[in-house]
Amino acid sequence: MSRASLDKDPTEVKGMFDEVAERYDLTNDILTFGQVRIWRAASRSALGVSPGDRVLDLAAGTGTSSADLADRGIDVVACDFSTGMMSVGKSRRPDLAFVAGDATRLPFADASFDAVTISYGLRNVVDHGSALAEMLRVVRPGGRLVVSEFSTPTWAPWRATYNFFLGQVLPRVAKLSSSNNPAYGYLSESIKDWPDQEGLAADIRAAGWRNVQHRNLAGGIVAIHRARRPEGESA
């Protein structure tokens, strides 16, 4: 069994992603008591597509997001780098787009999208200003990114108790359920070390997004980041 360092070195992060591939899914179920679809929901809700539009969701892995926005409408395509995450979503949705693909140097012309989204993947780049950058120049001016990722609890209590979750709780409940518990070392230092709500909005604003906004869901566990591209400028 693998797992990534720090460092997010592409070829170890694909590599621990393509060990869990198979029971990512219920395992987040559990890790999340069931809060993961809710989450998936609230960014749903606030990429604000319809139907017709088309997407890109990016670190897309099984397709669980791209299949609620396809059950919806939305021409979108599920890219990733991992092949195995995208094998096994293949297996339960053939009728999804899935593309390889490595968040920093897109497989997509400019402007090609009118929204992207990545959920909970953008943590895991090797260098994720750039990634934001490759959104920017995939989408369209006038176009939606979504970044729906974990963050910091804004109450200090709250904070506390789930510094303690990922620390103590998080690698026992992952050892019962996952197919890899190395890796779910790496989730929790991979949280404690990303940016916090204002920090990852100033990463997006440095990338050249504009309208940059969150909310918090959970207290702070997790964040959505909505932007937009600059109506009449080039990526």
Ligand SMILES: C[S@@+](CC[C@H](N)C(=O)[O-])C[C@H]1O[C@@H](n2cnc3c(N)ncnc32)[C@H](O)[C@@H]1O
The other form holds:
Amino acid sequence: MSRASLDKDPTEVKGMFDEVAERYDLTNDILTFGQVRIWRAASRSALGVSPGDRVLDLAAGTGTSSADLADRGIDVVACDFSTGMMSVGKSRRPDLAFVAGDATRLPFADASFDAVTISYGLRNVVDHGSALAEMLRVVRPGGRLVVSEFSTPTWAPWRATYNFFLGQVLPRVAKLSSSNNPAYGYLSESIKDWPDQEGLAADIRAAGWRNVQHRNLAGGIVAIHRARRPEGESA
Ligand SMILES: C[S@@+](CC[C@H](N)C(=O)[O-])C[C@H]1O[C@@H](n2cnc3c(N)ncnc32)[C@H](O)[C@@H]1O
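Following the display of the form predicted alone, present the structure of the form predicted in complex with this ligand.
Complete assembly follows, chain above in first position.
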């Protein structure tokens, strides 16, 4: 069993997700007390896409969010670099289009999607600024970005409770449900190390996105950032 460190070496990150793949979605449901399903619905509505739109679900893992979009008539491409996560996804949903690819070097043409979304993935990418720039490149001018990620609770007592959960409860619960307990030590550490809502908004803007807004869920445990690629500019 292995885990990545906070320098997020791509080989380590890939290996870690390959190992947790089989029980990944079950563990998500357990660790979030089922809230992840509500958070996924909020991301989907932030995306504001319609049937027939072409959407890139980046770092899609087992394709749970992609399946949700495909079921609503969206032409979705699920892209990830963990073959383990994608093969679990393919076995569950053979109809989904999975494409192997690295978020920092996307295997797609410029302006080839109407929108791009990344759920709980950006925090794991070795250079999230490059991934944000790549997402800008592959989305058409005027197209939308939605990033769902763990963030920082805004109310201090809630933040303290959450930090206790991350440090003490999550690793113990993960031990019971996951095939790779050390990976969930990485989960806690990477969440604590991640920019807060304003910090991520600044990173998104720095990559060239505009109209950056965010919405907190569960008091800021999760934040959904959305942005648009400017019209009439090349990425
Ligand atoms: C926590 S999982 C999220 C999976 C899925 N988006 C979801 O909502 O359940 C993070 C995913 O990011 C992927 N990932 C991390 N770095 C990546 C990169 N550079 N390129 C592509 N995928 C990456 C991992 O392989 C993993 O499947």
